[in-house]
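In the form predicted on its own, a lone chain appears below as structure tokens.
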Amino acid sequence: MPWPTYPMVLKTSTSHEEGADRHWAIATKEFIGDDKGNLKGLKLVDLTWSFGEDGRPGRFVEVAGSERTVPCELAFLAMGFLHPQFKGMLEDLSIETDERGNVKATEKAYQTSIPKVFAAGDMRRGQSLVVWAISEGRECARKVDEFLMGASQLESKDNSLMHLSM
């Protein structure tokens, strides 16, 4: 099923088949660390959806008595946004943005409207998958290398070790 209907389908992947549990409507209240700054746990609370007056869109409400702590040594934060933050560097440098509010940068060179300033990933494309951000970061690094050195030996989508014949 094509986007945007895909999220409405409950899909079981190999990680679920191997024993991963699914939990929905949970909020992280606190990251718990030790005296050395290492993450040791997460304080969580269950949520329930509460409709507003007259059935209008509501909000999530914490379920009383559901707070608990789970052990955790590594947490990944996946946070979306609409566009980069303008206040600060982008405003100060007067960097051009596109019609969607993302930093305007050339497709092939990743350069912004300011010479010697490059942009890639979510800053240039808008929010997307992390694999796109990684790909764009690698491609942009190659373009910066070419800009500074005149050439680059870094891999690119068009020049990958995977394309070499054995």
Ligand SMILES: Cc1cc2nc3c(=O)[nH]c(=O)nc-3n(C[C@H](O)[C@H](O)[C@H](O)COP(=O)(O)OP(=O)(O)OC[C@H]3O[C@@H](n4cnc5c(N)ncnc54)[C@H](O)[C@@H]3O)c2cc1C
The other form holds:
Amino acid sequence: MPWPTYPMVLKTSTSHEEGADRHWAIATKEFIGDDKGNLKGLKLVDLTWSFGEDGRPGRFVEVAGSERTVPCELAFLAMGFLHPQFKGMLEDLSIETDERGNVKATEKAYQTSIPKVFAAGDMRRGQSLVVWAISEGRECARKVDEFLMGASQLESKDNSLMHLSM
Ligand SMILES: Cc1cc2nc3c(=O)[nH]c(=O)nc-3n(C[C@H](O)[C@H](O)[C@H](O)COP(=O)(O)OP(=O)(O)OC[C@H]3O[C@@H](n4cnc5c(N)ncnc54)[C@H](O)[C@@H]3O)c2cc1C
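Given the form predicted on its own above, what does the protein look like in the form predicted in complex with this ligand?
Let's see the whole complex now, leading with the same chain.
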């Protein structure tokens, strides 16, 4: 798969071969404990991948009637990036976020819902790549400069110094 396309490859390591059953598209609804607080089971439900009314992919919908309980004594949580942490600075500022929980600011202006507060990188676009963080940092710096000074000499995608010297 050419970068940055996500490689849809099912990897099977020696650990898997030793004896593991892998199940996908399942949500854990509940951790069931005994009266001493030990984990005893998981309440699971199957999920199906669905498109929203706005046509955007990425919504899991529970499969009706698929709820079940499986015995479990040890659970590992492997969690991905969801959105920036709200508690603290973002909550204190009452800053507006988008439908994915990232700080709302357009790629054109990098200006948030709070005057004089700008956002770029993962906080604005969601979990991404270092190249995007660098690019957004530079573009955002130019927008801040323009905001403060009325104009900017800083390089940006539309204002490359290389173009001037050619
Ligand atoms: C495990 C992992 C692996 C990754 N691997 C890759 C990879 O191989 N290649 C790739 O391109 N990208 C990778 N990424 C993504 C990449 O690291 C991010 O896209 C990039 O670092 C985002 O840069 P950023 O400047 O937007 O945010 P960050 O790098 O998250 O920087 C934000 C900074 O703000 C600081 N901060 C937060 N709150 C406050 C506050 N209230 N006051 C002051 N400072 C604050 C944080 O401490 C942090 O230093 C990976 C990310 C993770 C988590």
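Residue numbers count along the first chain shown, from 1. Each form is matched to the other, and the largest set of C-alpha atoms that superpose within 1.5 Å is called the rigid core. What you see is a predicted model; the values in this text were computed from it and never measured.
When the rigid core is held fixed, the Cα atom of A25 travels 2 angstroms or more between the two forms. Superposition of the core reveals a Cα shift of less than 2 Å for Q153 between the two forms. Taking 2 Å as the criterion, E136 does not count as shifted between the two forms: its C-alpha moves by less than this amount when the rigid core is aligned.
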